[in-house]
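Presented below, as C-alpha coordinates, is a lone chain in the form predicted alone.
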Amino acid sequence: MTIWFMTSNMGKVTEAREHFSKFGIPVRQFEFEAVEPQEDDLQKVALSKIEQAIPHLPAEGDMILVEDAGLFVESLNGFPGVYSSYALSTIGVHGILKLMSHLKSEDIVQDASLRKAEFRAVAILYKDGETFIGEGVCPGRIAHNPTEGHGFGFDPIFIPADLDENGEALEVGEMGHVSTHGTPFGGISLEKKQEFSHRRRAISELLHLIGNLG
(Lines of atoms letter the chains of each structure in order from A and count residues from 1; the text may use other names and numbers.)
(Lines give C-alpha, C1' and ligand atoms only; values in the text may rest on other atoms or scores of the structure.)
Protein backbone atom coordinates (compact mmCIF):
# COMPACT_ATOMS: atom_id res chain seq x y z
CA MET A 1 0.00 0.00 0.00
CA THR A 2 1.54 3.27 -1.19
CA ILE A 3 0.46 6.90 -1.19
CA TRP A 4 1.15 8.52 -4.54
CA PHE A 5 1.53 12.28 -4.09
CA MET A 6 0.62 14.23 -7.23
CA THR A 7 3.20 17.02 -7.20
CA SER A 8 6.33 18.14 -8.99
CA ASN A 9 7.69 19.55 -5.72
CA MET A 10 9.92 17.00 -3.96
CA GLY A 11 9.93 19.24 -0.88
CA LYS A 12 6.21 18.53 -0.45
CA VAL A 13 6.84 14.80 -0.86
CA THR A 14 9.51 14.84 1.86
CA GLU A 15 7.17 16.70 4.22
CA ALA A 16 4.31 14.26 3.52
CA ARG A 17 6.61 11.29 4.18
CA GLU A 18 7.34 12.67 7.62
CA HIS A 19 3.64 13.06 8.42
CA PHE A 20 2.58 9.62 7.18
CA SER A 21 5.57 7.75 8.64
CA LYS A 22 3.58 7.18 11.85
CA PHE A 23 1.26 4.92 9.82
CA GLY A 24 4.14 3.08 8.21
CA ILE A 25 2.83 4.02 4.76
CA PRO A 26 5.39 4.98 2.09
CA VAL A 27 4.82 8.19 0.13
CA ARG A 28 6.11 8.41 -3.44
CA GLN A 29 6.01 11.15 -6.03
CA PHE A 30 3.31 10.71 -8.70
CA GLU A 31 4.15 12.87 -11.71
CA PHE A 32 0.78 12.56 -13.42
CA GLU A 33 -0.12 15.66 -15.44
CA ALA A 34 -3.77 16.46 -14.70
CA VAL A 35 -5.73 19.03 -16.71
CA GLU A 36 -6.21 22.12 -14.53
CA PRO A 37 -9.99 22.66 -14.13
CA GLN A 38 -11.49 26.14 -14.46
CA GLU A 39 -12.90 26.36 -10.95
CA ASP A 40 -12.84 29.07 -8.30
CA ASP A 41 -12.64 26.67 -5.35
CA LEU A 42 -9.49 24.87 -4.16
CA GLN A 43 -11.40 21.77 -3.10
CA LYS A 44 -13.08 21.39 -6.49
CA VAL A 45 -9.72 21.77 -8.24
CA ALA A 46 -8.12 19.09 -6.05
CA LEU A 47 -11.06 16.68 -6.44
CA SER A 48 -10.91 17.07 -10.22
CA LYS A 49 -7.23 16.12 -10.20
CA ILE A 50 -7.99 13.09 -8.04
CA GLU A 51 -10.68 11.87 -10.46
CA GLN A 52 -8.31 12.22 -13.41
CA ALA A 53 -5.55 10.28 -11.65
CA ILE A 54 -7.58 7.33 -10.30
CA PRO A 55 -7.41 5.28 -13.53
CA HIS A 56 -3.62 5.64 -13.51
CA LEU A 57 -2.93 4.24 -10.04
CA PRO A 58 0.03 1.82 -10.27
CA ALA A 59 -1.55 -0.87 -8.07
CA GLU A 60 -4.86 -1.81 -6.52
CA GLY A 61 -5.15 -0.55 -2.96
CA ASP A 62 -2.74 2.33 -3.53
CA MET A 63 -3.80 5.85 -2.59
CA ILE A 64 -3.57 9.28 -4.21
CA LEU A 65 -2.71 12.47 -2.36
CA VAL A 66 -3.36 15.90 -3.86
CA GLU A 67 -2.59 19.22 -2.19
CA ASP A 68 -3.60 22.57 -3.62
CA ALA A 69 -2.96 25.97 -2.12
CA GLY A 70 -3.39 29.62 -2.98
CA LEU A 71 -2.92 33.18 -1.75
CA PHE A 72 -6.17 35.07 -1.19
CA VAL A 73 -5.82 38.87 -0.87
CA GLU A 74 -8.84 40.54 0.74
CA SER A 75 -8.55 43.92 -1.02
CA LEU A 76 -8.27 42.13 -4.40
CA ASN A 77 -11.49 40.19 -3.79
CA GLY A 78 -9.57 36.99 -3.13
CA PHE A 79 -7.24 37.24 -6.13
CA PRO A 80 -5.06 35.41 -7.05
CA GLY A 81 -6.69 32.54 -5.13
CA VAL A 82 -6.93 29.33 -7.17
CA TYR A 83 -5.01 31.11 -9.93
CA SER A 84 -1.99 31.73 -7.70
CA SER A 85 0.35 29.53 -9.72
CA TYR A 86 -0.59 31.28 -12.97
CA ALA A 87 -0.40 34.74 -11.36
CA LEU A 88 3.03 33.92 -9.96
CA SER A 89 4.35 32.90 -13.38
CA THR A 90 2.87 35.95 -15.15
CA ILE A 91 2.84 39.01 -12.89
CA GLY A 92 4.87 37.62 -9.96
CA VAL A 93 5.14 39.10 -6.49
CA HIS A 94 5.85 42.57 -7.89
CA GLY A 95 2.60 42.42 -9.86
CA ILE A 96 0.61 41.77 -6.69
CA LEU A 97 2.36 44.66 -4.95
CA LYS A 98 1.57 46.93 -7.88
CA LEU A 99 -2.11 45.98 -7.74
CA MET A 100 -2.08 46.97 -4.05
CA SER A 101 0.03 50.12 -4.39
CA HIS A 102 -2.97 52.40 -3.70
CA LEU A 103 -3.49 50.89 -0.24
CA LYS A 104 -1.55 53.07 2.19
CA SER A 105 -2.08 54.35 5.72
CA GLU A 106 0.05 56.18 8.25
CA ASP A 107 -1.58 54.12 11.01
CA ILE A 108 0.22 50.79 11.45
CA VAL A 109 -2.88 48.86 12.58
CA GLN A 110 -5.06 50.26 9.80
CA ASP A 111 -2.33 49.62 7.24
CA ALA A 112 -2.13 45.97 8.32
CA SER A 113 -5.92 45.67 8.04
CA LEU A 114 -5.92 47.11 4.52
CA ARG A 115 -3.37 44.53 3.43
CA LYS A 116 -5.04 41.43 4.89
CA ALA A 117 -4.49 38.17 3.05
CA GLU A 118 -4.37 34.47 3.79
CA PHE A 119 -2.83 31.33 2.44
CA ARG A 120 -5.33 28.47 2.12
CA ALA A 121 -4.53 24.83 1.49
CA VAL A 122 -6.59 21.71 0.90
CA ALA A 123 -5.18 18.18 1.10
CA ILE A 124 -7.24 15.28 -0.28
CA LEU A 125 -6.46 11.58 0.04
CA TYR A 126 -8.22 8.99 -2.12
CA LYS A 127 -8.43 5.38 -0.88
CA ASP A 128 -10.69 2.58 -2.08
CA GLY A 129 -13.40 4.87 -3.43
CA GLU A 130 -13.36 7.26 -0.47
CA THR A 131 -11.90 10.75 -0.22
CA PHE A 132 -10.62 12.33 3.00
CA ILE A 133 -10.28 16.12 3.02
CA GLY A 134 -8.15 18.33 5.25
CA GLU A 135 -8.01 22.13 5.08
CA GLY A 136 -5.60 24.66 6.51
CA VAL A 137 -5.50 28.46 6.66
CA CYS A 138 -2.69 30.86 7.51
CA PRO A 139 -3.96 34.44 7.90
CA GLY A 140 -1.65 37.40 7.56
CA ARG A 141 -0.94 40.43 5.44
CA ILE A 142 0.97 41.52 2.36
CA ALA A 143 4.27 43.33 2.89
CA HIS A 144 5.07 46.60 1.12
CA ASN A 145 8.28 45.17 -0.32
CA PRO A 146 9.51 41.64 -1.03
CA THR A 147 12.26 40.04 1.01
CA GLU A 148 14.86 37.54 -0.12
CA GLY A 149 15.80 34.30 1.57
CA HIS A 150 13.99 31.00 2.03
CA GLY A 151 10.63 29.82 0.74
CA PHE A 152 9.02 29.95 -2.68
CA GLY A 153 5.99 31.34 -4.50
CA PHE A 154 4.52 34.36 -2.75
CA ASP A 155 6.54 33.77 0.44
CA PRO A 156 8.64 36.94 -0.14
CA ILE A 157 5.61 39.20 0.38
CA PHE A 158 3.44 37.32 2.90
CA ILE A 159 3.69 38.16 6.62
CA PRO A 160 1.83 35.60 8.79
CA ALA A 161 -0.34 36.65 11.72
CA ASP A 162 1.14 35.94 15.16
CA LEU A 163 0.15 32.77 17.03
CA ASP A 164 -1.04 32.39 20.61
CA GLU A 165 0.28 29.84 23.14
CA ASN A 166 -1.86 27.11 21.54
CA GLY A 167 -0.59 27.79 18.04
CA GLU A 168 -3.81 29.49 16.94
CA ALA A 169 -3.64 32.58 14.73
CA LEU A 170 -4.46 35.96 16.26
CA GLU A 171 -5.99 38.96 14.54
CA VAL A 172 -3.65 40.59 12.05
CA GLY A 173 -1.61 43.22 13.91
CA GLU A 174 -1.86 41.59 17.36
CA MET A 175 1.33 40.53 19.14
CA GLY A 176 1.43 36.86 20.06
CA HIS A 177 3.49 34.07 21.61
CA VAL A 178 5.00 33.10 18.24
CA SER A 179 5.88 35.86 15.77
CA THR A 180 8.03 36.63 12.74
CA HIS A 181 8.10 40.27 13.93
CA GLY A 182 6.89 41.57 10.59
CA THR A 183 9.22 39.44 8.46
CA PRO A 184 7.61 37.67 5.48
CA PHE A 185 7.85 33.89 5.04
CA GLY A 186 10.65 34.47 2.54
CA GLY A 187 12.89 35.89 5.25
CA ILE A 188 12.54 33.22 7.93
CA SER A 189 13.79 29.63 8.20
CA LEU A 190 11.74 26.77 6.81
CA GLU A 191 11.54 25.32 10.33
CA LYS A 192 10.00 28.55 11.63
CA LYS A 193 7.60 28.69 8.70
CA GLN A 194 6.26 25.24 9.61
CA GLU A 195 4.79 26.68 12.82
CA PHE A 196 2.45 28.82 10.73
CA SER A 197 2.12 26.63 7.62
CA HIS A 198 -1.32 26.26 6.02
CA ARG A 199 -0.05 23.11 4.30
CA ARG A 200 0.96 21.56 7.61
CA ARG A 201 -2.45 22.38 9.07
CA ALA A 202 -4.23 20.80 6.08
CA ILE A 203 -2.17 17.60 6.32
CA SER A 204 -2.64 17.48 10.11
CA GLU A 205 -6.41 17.72 9.72
CA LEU A 206 -6.29 15.00 7.08
CA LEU A 207 -4.28 12.75 9.40
CA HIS A 208 -6.83 13.33 12.16
CA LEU A 209 -9.62 12.19 9.83
CA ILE A 210 -7.80 9.01 8.81
CA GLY A 211 -6.35 8.23 12.23
CA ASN A 212 -7.59 4.64 12.03
CA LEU A 213 -6.09 4.03 8.58
CA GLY A 214 -3.76 1.14 8.29
Given for the second form:
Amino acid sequence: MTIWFMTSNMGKVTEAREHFSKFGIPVRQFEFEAVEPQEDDLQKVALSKIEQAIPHLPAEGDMILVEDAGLFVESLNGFPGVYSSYALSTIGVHGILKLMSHLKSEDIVQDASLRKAEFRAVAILYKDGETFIGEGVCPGRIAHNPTEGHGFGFDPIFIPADLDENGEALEVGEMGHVSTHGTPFGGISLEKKQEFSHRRRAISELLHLIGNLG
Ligand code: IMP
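Now the other one: the form predicted in complex with inosinic acid, given that the block above is the form predicted alone.
Full assembly next; the chain just shown is listed first.
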Protein backbone atom coordinates (compact mmCIF):
# COMPACT_ATOMS: atom_id res chain seq x y z
CA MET A 1 0.00 0.00 0.00
CA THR A 2 1.58 3.25 -1.19
CA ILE A 3 0.47 6.89 -1.18
CA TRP A 4 1.18 8.47 -4.56
CA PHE A 5 1.57 12.22 -4.02
CA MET A 6 0.61 14.05 -7.19
CA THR A 7 2.96 17.02 -7.20
CA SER A 8 5.97 18.40 -9.04
CA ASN A 9 7.29 19.79 -5.75
CA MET A 10 9.71 17.34 -4.06
CA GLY A 11 9.70 19.54 -0.95
CA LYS A 12 6.02 18.69 -0.46
CA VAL A 13 6.79 14.96 -0.87
CA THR A 14 9.47 15.15 1.82
CA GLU A 15 7.04 16.90 4.18
CA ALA A 16 4.30 14.33 3.53
CA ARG A 17 6.74 11.44 4.07
CA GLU A 18 7.50 12.76 7.52
CA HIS A 19 3.79 12.89 8.40
CA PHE A 20 2.72 9.52 6.95
CA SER A 21 5.73 7.57 8.23
CA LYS A 22 3.90 7.54 11.61
CA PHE A 23 1.44 5.16 9.95
CA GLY A 24 4.16 3.14 8.23
CA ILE A 25 2.77 4.19 4.84
CA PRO A 26 5.35 4.95 2.12
CA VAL A 27 4.85 8.14 0.09
CA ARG A 28 6.09 8.35 -3.50
CA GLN A 29 5.99 11.17 -6.02
CA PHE A 30 3.33 10.75 -8.72
CA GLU A 31 4.38 12.74 -11.77
CA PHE A 32 0.98 12.86 -13.44
CA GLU A 33 0.20 16.09 -15.31
CA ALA A 34 -3.45 16.87 -14.58
CA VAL A 35 -5.28 19.60 -16.46
CA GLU A 36 -5.77 22.54 -14.07
CA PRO A 37 -9.57 23.11 -13.98
CA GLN A 38 -11.06 26.61 -14.14
CA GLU A 39 -12.62 26.50 -10.68
CA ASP A 40 -12.91 29.21 -8.02
CA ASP A 41 -12.52 26.79 -5.12
CA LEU A 42 -9.38 24.95 -3.94
CA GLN A 43 -11.35 21.83 -3.02
CA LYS A 44 -12.93 21.58 -6.48
CA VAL A 45 -9.50 21.99 -8.09
CA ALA A 46 -7.99 19.22 -5.93
CA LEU A 47 -10.95 16.88 -6.48
CA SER A 48 -10.78 17.36 -10.25
CA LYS A 49 -7.06 16.47 -10.21
CA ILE A 50 -7.73 13.32 -8.16
CA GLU A 51 -10.48 12.23 -10.57
CA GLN A 52 -8.15 12.64 -13.55
CA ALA A 53 -5.46 10.56 -11.83
CA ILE A 54 -7.57 7.63 -10.57
CA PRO A 55 -7.49 5.67 -13.88
CA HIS A 56 -3.67 5.88 -13.78
CA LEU A 57 -3.22 4.52 -10.25
CA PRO A 58 -0.19 2.15 -10.39
CA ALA A 59 -1.66 -0.67 -8.25
CA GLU A 60 -5.01 -1.60 -6.74
CA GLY A 61 -5.19 -0.56 -3.08
CA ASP A 62 -2.75 2.31 -3.58
CA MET A 63 -3.79 5.83 -2.62
CA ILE A 64 -3.48 9.23 -4.30
CA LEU A 65 -2.74 12.44 -2.42
CA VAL A 66 -3.30 15.93 -3.83
CA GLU A 67 -2.65 19.14 -1.97
CA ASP A 68 -3.60 22.58 -3.27
CA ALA A 69 -2.92 25.90 -1.60
CA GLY A 70 -3.31 29.60 -2.21
CA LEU A 71 -3.03 33.07 -0.73
CA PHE A 72 -6.31 34.95 -0.21
CA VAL A 73 -6.05 38.72 0.40
CA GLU A 74 -9.14 40.25 1.99
CA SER A 75 -8.90 43.72 0.45
CA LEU A 76 -8.40 42.18 -3.01
CA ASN A 77 -11.60 40.13 -2.67
CA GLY A 78 -9.63 36.94 -2.15
CA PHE A 79 -7.17 37.45 -5.01
CA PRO A 80 -4.86 35.71 -5.94
CA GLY A 81 -6.61 32.68 -4.30
CA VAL A 82 -6.88 29.76 -6.71
CA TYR A 83 -4.79 31.78 -9.17
CA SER A 84 -1.82 32.02 -6.78
CA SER A 85 0.66 30.10 -8.96
CA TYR A 86 -0.30 32.14 -11.99
CA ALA A 87 -0.15 35.45 -10.09
CA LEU A 88 3.25 34.55 -8.67
CA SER A 89 4.70 33.81 -12.10
CA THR A 90 3.24 36.95 -13.67
CA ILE A 91 2.95 39.92 -11.26
CA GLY A 92 4.95 38.28 -8.43
CA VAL A 93 5.11 39.45 -4.84
CA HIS A 94 5.90 43.00 -5.97
CA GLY A 95 2.71 43.05 -8.01
CA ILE A 96 0.66 42.11 -4.94
CA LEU A 97 2.40 44.84 -2.89
CA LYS A 98 1.65 47.34 -5.65
CA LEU A 99 -2.04 46.42 -5.72
CA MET A 100 -2.11 47.07 -1.96
CA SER A 101 0.13 50.15 -1.84
CA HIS A 102 -2.77 52.49 -0.96
CA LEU A 103 -3.69 50.35 2.09
CA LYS A 104 -1.70 51.69 5.01
CA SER A 105 -2.35 53.35 8.35
CA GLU A 106 -0.19 54.92 11.06
CA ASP A 107 -2.26 52.96 13.57
CA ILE A 108 -0.64 49.50 13.87
CA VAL A 109 -3.88 47.59 14.59
CA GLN A 110 -5.77 49.34 11.81
CA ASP A 111 -2.89 48.78 9.41
CA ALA A 112 -2.87 45.04 10.21
CA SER A 113 -6.60 44.87 9.66
CA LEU A 114 -6.40 46.66 6.28
CA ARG A 115 -3.77 44.17 5.11
CA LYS A 116 -5.46 40.95 6.30
CA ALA A 117 -4.82 37.79 4.25
CA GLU A 118 -4.73 34.05 4.75
CA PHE A 119 -3.11 31.00 3.27
CA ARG A 120 -5.51 28.10 2.71
CA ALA A 121 -4.63 24.50 1.90
CA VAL A 122 -6.75 21.50 0.97
CA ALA A 123 -5.27 18.00 1.15
CA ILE A 124 -7.31 15.19 -0.42
CA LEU A 125 -6.57 11.48 -0.19
CA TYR A 126 -8.25 8.89 -2.42
CA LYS A 127 -8.45 5.30 -1.18
CA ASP A 128 -10.59 2.44 -2.51
CA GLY A 129 -13.25 4.70 -4.02
CA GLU A 130 -13.42 7.04 -1.00
CA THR A 131 -11.99 10.54 -0.61
CA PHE A 132 -10.82 12.05 2.67
CA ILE A 133 -10.46 15.83 2.87
CA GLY A 134 -8.29 17.86 5.25
CA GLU A 135 -8.28 21.64 5.32
CA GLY A 136 -5.87 24.11 6.88
CA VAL A 137 -5.87 27.89 7.23
CA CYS A 138 -3.11 30.25 8.29
CA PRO A 139 -4.42 33.77 8.92
CA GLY A 140 -2.11 36.76 8.82
CA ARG A 141 -1.37 39.95 6.95
CA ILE A 142 0.64 41.26 4.02
CA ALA A 143 3.88 43.05 4.87
CA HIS A 144 4.74 46.45 3.36
CA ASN A 145 8.10 45.18 2.11
CA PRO A 146 9.40 41.73 1.16
CA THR A 147 11.83 39.78 3.37
CA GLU A 148 13.85 37.25 1.40
CA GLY A 149 15.92 34.36 2.69
CA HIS A 150 13.67 31.42 3.50
CA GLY A 151 10.74 29.63 1.91
CA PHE A 152 9.11 30.08 -1.46
CA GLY A 153 6.18 31.72 -3.25
CA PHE A 154 4.53 34.46 -1.21
CA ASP A 155 6.57 33.73 1.93
CA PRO A 156 8.53 37.03 1.60
CA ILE A 157 5.38 39.13 2.14
CA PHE A 158 3.19 37.00 4.45
CA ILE A 159 3.25 37.66 8.22
CA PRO A 160 1.32 34.94 10.13
CA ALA A 161 -1.04 35.87 12.96
CA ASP A 162 0.25 35.03 16.46
CA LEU A 163 -0.87 31.76 18.08
CA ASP A 164 -2.21 31.20 21.58
CA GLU A 165 -0.84 28.54 23.96
CA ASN A 166 -3.00 25.87 22.23
CA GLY A 167 -1.60 26.70 18.80
CA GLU A 168 -4.81 28.46 17.73
CA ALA A 169 -4.46 31.60 15.62
CA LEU A 170 -5.40 34.91 17.28
CA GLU A 171 -6.99 37.93 15.62
CA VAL A 172 -4.55 39.61 13.25
CA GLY A 173 -2.60 42.21 15.27
CA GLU A 174 -3.12 40.50 18.68
CA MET A 175 -0.04 39.44 20.66
CA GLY A 176 0.24 35.71 21.38
CA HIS A 177 2.31 32.92 22.85
CA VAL A 178 3.90 32.01 19.49
CA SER A 179 4.88 34.91 17.25
CA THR A 180 7.24 35.90 14.43
CA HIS A 181 7.15 39.45 15.84
CA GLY A 182 6.11 40.92 12.53
CA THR A 183 8.59 38.96 10.43
CA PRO A 184 7.19 37.35 7.26
CA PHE A 185 7.61 33.60 6.57
CA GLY A 186 10.51 34.62 4.29
CA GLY A 187 12.52 35.67 7.34
CA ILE A 188 11.99 32.61 9.58
CA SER A 189 13.16 28.98 9.50
CA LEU A 190 11.04 26.22 7.94
CA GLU A 191 10.81 24.63 11.38
CA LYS A 192 9.23 27.81 12.79
CA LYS A 193 6.95 28.15 9.75
CA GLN A 194 5.59 24.65 10.43
CA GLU A 195 4.05 25.90 13.69
CA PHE A 196 1.75 28.20 11.68
CA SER A 197 1.54 26.35 8.35
CA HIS A 198 -1.80 25.89 6.53
CA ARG A 199 -0.29 22.81 4.81
CA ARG A 200 0.73 21.22 8.11
CA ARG A 201 -2.80 21.80 9.45
CA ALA A 202 -4.47 20.29 6.36
CA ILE A 203 -2.31 17.15 6.46
CA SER A 204 -2.80 16.80 10.23
CA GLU A 205 -6.57 16.84 9.73
CA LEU A 206 -6.21 14.21 7.02
CA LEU A 207 -4.04 12.05 9.29
CA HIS A 208 -6.70 12.30 11.97
CA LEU A 209 -9.33 10.98 9.53
CA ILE A 210 -7.07 8.19 8.28
CA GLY A 211 -6.25 7.29 11.86
CA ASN A 212 -9.93 6.49 12.28
CA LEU A 213 -9.84 4.08 9.33
CA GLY A 214 -8.66 1.24 11.56
P1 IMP B 1 0.36 25.00 -4.84
O2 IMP B 1 -0.71 24.36 -4.06
O3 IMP B 1 1.74 24.58 -4.42
O4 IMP B 1 0.18 24.96 -6.32
O5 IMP B 1 0.29 26.53 -4.40
C6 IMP B 1 -0.13 27.53 -5.26
C7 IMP B 1 0.71 28.76 -5.04
O8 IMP B 1 0.39 29.28 -3.73
C9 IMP B 1 2.20 28.50 -5.01
O10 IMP B 1 2.77 28.68 -6.27
C11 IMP B 1 2.67 29.58 -4.09
O12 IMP B 1 2.79 30.73 -4.86
C13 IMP B 1 1.53 29.79 -3.13
N14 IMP B 1 1.76 29.12 -1.87
C15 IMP B 1 1.13 28.01 -1.41
N16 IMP B 1 1.60 27.69 -0.21
C17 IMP B 1 2.53 28.62 0.09
C18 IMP B 1 3.37 28.81 1.21
O19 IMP B 1 3.39 28.04 2.18
N20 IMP B 1 4.19 29.87 1.16
C21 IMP B 1 4.22 30.73 0.10
N22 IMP B 1 3.48 30.60 -0.96
C23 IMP B 1 2.63 29.54 -0.97
